[in-house]
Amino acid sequence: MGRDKHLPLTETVYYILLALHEPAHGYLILQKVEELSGGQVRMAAGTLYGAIENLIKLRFIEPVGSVGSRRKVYVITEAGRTVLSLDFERMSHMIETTRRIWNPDGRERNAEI
């Protein structure tokens, strides 16, 4: 079986999907992404809303209502959870393979792939 055509996810999309395991509006998504990424991923509002539009088209997230009169609330869908899980598995495999082979202190490891 081949890799899902949506993989690999960008770092930004990965964190947006992860942030939406609980419903959230745009500003909260921005905050959650920054927090989850340890400050490594910061987005402007325009970038976020472009990503949200694309993720809705892909059916990875969906609007679930609004807070007040203006704030739309979004949540990850089952398709979004699936692609997030597949990307997590892909990255986990890369990390485990790297750990078996490469040692950052420069010493080579004797490992079979």
Second form
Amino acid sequence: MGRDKHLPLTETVYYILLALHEPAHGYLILQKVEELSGGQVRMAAGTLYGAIENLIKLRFIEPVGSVGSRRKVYVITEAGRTVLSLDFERMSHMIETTRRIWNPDGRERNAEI
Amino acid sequence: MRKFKCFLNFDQEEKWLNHMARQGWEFVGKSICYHFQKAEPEDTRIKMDYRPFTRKADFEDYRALFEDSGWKHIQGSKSSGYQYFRKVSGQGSEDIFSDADSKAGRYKRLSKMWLSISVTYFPICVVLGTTGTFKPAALLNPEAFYLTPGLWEKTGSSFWRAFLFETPFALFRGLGIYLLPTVIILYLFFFFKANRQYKKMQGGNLIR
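Same protein, the form predicted in complex with its partner chain this time rather than the form predicted on its own?
Let us now look at the entire complex, which starts with that chain.
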């Protein structure tokens, strides 16, 4: 199967790409990731900086100008959108398949198997 | 106050700096040694990263992100690599890294730096080696390093004066050429240490 070699994305990378649907600077990305994950993913500054650098190298995000004189603003690229949607499909498939054969709520769904 | 100390482990260095702050010594600078200033004893949280920058804009963006997250950049320049942060806000993360991989990543960058300087010195060493500058046998015959004409025929105080005068030069002639290989070996040792620490920490609590 010729799956994209960057899949699966880690939870943090997935949320960063999702957050950069709109341009944002470093600290705003941190806040957005926390918000999007319902408070589950709290990244620290050093970890986020490394992730940003890595995503720029992979050309999944790019810098677009800056706010004030210091804070760079980043946004997702076309390649970033592609990998994000591939990972979305991968996870959707997992969820659908799981629902089909096992119900996390504990109710039997054997009839559908 | 100045203190000379050598660390190969970031966690130990952080711990020591926090310990000094609790004793009332504020960390204010680093050259070959650490500089401290007398201050009120304080329960600080100092954390370290290793990240050299080539562009000033990247360095500023990096520092701004830490400041926004409640970490004051207290030491480190654009190219020094060693970056020191102090937690200044009650909220926010307890560490500057939130996963094992990125916490280990600083050792990866550090080991790369040690390897690259060892590699840059290496050709000089090879040239000195192939041109016969290193003569291990010469160390057994230290008299050869003294070049003052007729030194060994002199006697009494005139001998001692000439002998002692030339000794530093002779030492340099004899051992100076071995300085470079020694430094390279030392840097390679730092490289292996950092690399081993990286391997040890990487993915410590991740299931892959």
